[in-house]
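Just one chain follows, in the form predicted alone, and it is written as structure tokens.
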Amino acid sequence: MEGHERHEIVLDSKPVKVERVHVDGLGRTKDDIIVREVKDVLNSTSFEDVILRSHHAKTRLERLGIFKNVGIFIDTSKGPEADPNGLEVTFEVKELRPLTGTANTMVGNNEGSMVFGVRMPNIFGRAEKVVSEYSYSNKQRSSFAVTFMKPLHGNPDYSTPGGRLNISGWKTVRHFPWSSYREVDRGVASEITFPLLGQQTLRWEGVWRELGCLTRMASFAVREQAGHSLKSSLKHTYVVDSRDDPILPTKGAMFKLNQELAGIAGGDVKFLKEDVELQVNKELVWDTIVSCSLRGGIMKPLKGTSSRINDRFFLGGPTTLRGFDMHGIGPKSEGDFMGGEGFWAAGLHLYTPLPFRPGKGGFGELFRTHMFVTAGNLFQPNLEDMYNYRDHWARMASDVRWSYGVGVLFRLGRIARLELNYCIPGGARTGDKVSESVQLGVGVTFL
């Protein structure tokens, strides 16, 4: 307008001094657990920097989960001595209740859960909790634990330096109707998860196993299993994932090395089992994504025992050898799948939009198309000639199973996926439970 001038003041230039970093609303939380996630807003030179650092802290405050609600205030210092650039942060926070109860449901692979719990967070103040859940699925699983967690260094977040220790115990029974047997854990379990080059999981755990004959048709190979076994291991797991999504990734690849070293502390079960999981995701033309998939597996037993049914690999269903039931391959003892020592298994997918995207940036956008090729194959390995690779070869690529089709996906948020396929299978074998034609899965990890 004319008659006046015009001023501009830009505050992403203007430099400051944070003199003053205040937190209200705390009550059992200890101060060390908070100065540790919000000292670094001191270190602000400039008003932009003020709003940057303010956010990362209000982040790792809410990553503790021990807040309901954490608000940011800035405002000019007050006082005689204050400068005038200066500046105090106000971090208004409210704290979750001591004792809150919980119900909510659990996808897993072709299984859904009823989960009710307690929990008590920020037992001690700083960020620990104790979990309590009783959890009952459609499948007749059914489990009771106990969880002391607590975050190292105060950071719960695995993606900075810490990680967190749990401790825990529980009871388990579940219903495996592909081996006519059923299997009652009690355990006690320490783990502890840190970043390294990825995430890093170590974990000794003490289970007490009691397998049963759910029917009186079960084998005789089942029978002779029944009783009590006691396992004392020590697992490792090593995560690399850099994909977009764990649902319906994009872009990103995805390692996970899984290793198993039983007996180590007592116990009558006895082995060392290691497998891995790799997948890899591009994304193409007009939203169309591939995806390459690869799993496999190994166990040995040691000192002159032999493996369990209860311990060894299975493989087939809608959500890994799609066309097969699940754990519908492989030796088969009077009906009942009796496992493997050794696994593979591949997968190529191709996930396209509906055609002529319907629902186009709104509900639509949760379906995809997909086109896949599955194959795999359990087998016994010969681990006494470990460099005998021409019969390592021989064994993993005798009976392939294989399968192809189409089919629609819908994603369930970032939950789970649902699967319903046109299936093809190939190279199935005497005694294989085939699925063939429609198939529906749903889960969180897919092949």
Given for the second form:
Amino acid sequence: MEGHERHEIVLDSKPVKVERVHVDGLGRTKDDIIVREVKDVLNSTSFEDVILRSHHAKTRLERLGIFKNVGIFIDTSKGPEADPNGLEVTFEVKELRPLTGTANTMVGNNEGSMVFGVRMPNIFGRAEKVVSEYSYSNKQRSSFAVTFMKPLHGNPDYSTPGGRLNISGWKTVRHFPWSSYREVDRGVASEITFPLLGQQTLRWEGVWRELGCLTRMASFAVREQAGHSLKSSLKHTYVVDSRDDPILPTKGAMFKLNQELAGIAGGDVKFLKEDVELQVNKELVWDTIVSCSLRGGIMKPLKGTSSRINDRFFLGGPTTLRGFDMHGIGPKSEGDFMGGEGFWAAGLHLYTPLPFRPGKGGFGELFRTHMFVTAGNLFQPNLEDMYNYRDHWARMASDVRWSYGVGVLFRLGRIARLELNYCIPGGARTGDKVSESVQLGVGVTFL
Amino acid sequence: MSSLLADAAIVQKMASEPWPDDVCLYQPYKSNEVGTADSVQQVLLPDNAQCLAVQCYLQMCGLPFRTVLRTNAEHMSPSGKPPFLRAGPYVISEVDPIIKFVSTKGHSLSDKLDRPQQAEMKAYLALVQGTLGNAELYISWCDPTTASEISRPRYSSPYPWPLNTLLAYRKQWDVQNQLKALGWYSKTLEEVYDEVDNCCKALAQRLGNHHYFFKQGPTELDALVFGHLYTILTTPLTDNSLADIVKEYSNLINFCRHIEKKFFEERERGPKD
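Can you switch from the form predicted alone and show the form predicted together with the partner chain instead?
In what comes next, the whole complex appears, and the chain from above leads the way.
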């Protein structure tokens, strides 16, 4: 536009008409999904409107996750038939390469892993993608997974709640030293996520699970669980999250419900499993935040089966019931933790910024100190006698483990946090693996 | 290495303890077993031979034990092969380790043999496991008719679809690879029958008209031979060629009848568990 004469134009009042919208740089992307995202620009009535609508279209195009970058050019219409008030909007896009490889490290709940991945964004031209990942962790865990993701109509977004369909297949090898077993899973799943009063996920998965003893010295109760099982289950997850941040929230609440019905349409694993999670954060004075979490779950084996060790609940560890080792409480057999068919856990935190606020507004914001009290228990629910609340209460209240302490938190990006805590456990029973004094934890979810 | 060390530690520790009361022998489901559905007919020719040999040996030693049937016996076993013995805190699988374990408890049937006899017995043990054991594996998993009509359906019977098909083919593939490594996979069925015949001939000659292979009394060789021959004679297969080979040797048949009568039928009249 350089070299043109300068005019003074009042942009918001000048009536304009967008005559054409060009999208340059499209290769394998199909027209229909692009048209859907950009056609709103044609409805512009003023120049300011053109800019706003173009900007929204750019954001939507970027959210498809198929372009490296998106640029906007607005120019007056040219050609013999051009309207004097006509505009042409051009989106210059650069598609992502059809095949990209990645290698990175990842932190999960108290483990670190190397992840190698191959991505095929926009594989069929409608913002579908195939992601394949291999990871190997320091806990002898390895996994391979292939996932096909397709955004559902009108919800192009992968990262924030929106409708999408995922189809995946995987193989994982995991070691469970606290229970002396090793599990190899091979599975396929298909899941659909959509917003409805929060975010709903419906998932069917079929998993072939192979259990083996980790050592010769594994307890006989664990040895009895060795062998193959097939789980075909329907899972429903419901999340409402109003927190401002999942790792170091300052306000808001989160509610999560997980339910799983195994044994539908085949398989020899049959159970119903429910668990809920609630977290409420409230800001007090001087950037002090009080956070309260509550979790609980229960499962019932169906049709005369008994629950398997790999389906039961476990509790304990530096990110849940602090002051105890990873999955280090509950019923034991010859030194191996057997898990429970019910659990509850609660945590109360008082988060404060670092004392004297070093690095305020910058690096220091990645840190918090906290004081905490956590409590919880694994129990064997008696679901034959459903309405005997006194009995349920007694089972939940007996042998409660608890701990309290202080610690420092460090935020690792937007997905994980690291905690260094000094813990004082209480209520430990014989056999529990207590981790008194300093405990280090890395994780993505926290009690 | 660690398992060798663990074994050594176990052997040392258990020598000091007597035979426990609660010894259980875990093995896969057989047909017509009490308390099981008819559809669960899991155990196969090779596994049944090993299970029967161990049962026979324990009977010969006069040691009390209880047989426990589990569909996942193969996966529970530390070596991945049934049967296995649970004695107090110890879990021991397969014939040889079980015989060794029993001898650490002070029960041995081969102590009474002199050195040359012991060496001879070891040679026959190797012959029997090497020939009859591999022949059973070959017929179960490498003969297409037997594999498709008997072995795969039985092996997969405890599992739901589609795991049953998958696991049966995986097992077949594993066994075939094992036999390839041993040079058995390339044999023809006729060659396998010849091997079995040669083995039976050798056994029949050694046995003569005696009740046991050694004049001092029953040994682990008798238990092992009984396990294999009795299983071959009584397991219905697609055709009877294998059993017919054994039936040629009347002294081996008599040997099986005698052992069955002495160590199984007589015991069963006693307190049964």
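Since this is a predicted model, take the numbers as computed values, not measurements. Numbering follows the first chain given and starts at 1. We call the rigid core the largest set of C-alpha positions that still match within 1.5 Å between the two forms.
- The rigid-core alignment places the CA of residue 385 less than 2 Å apart between the two forms.
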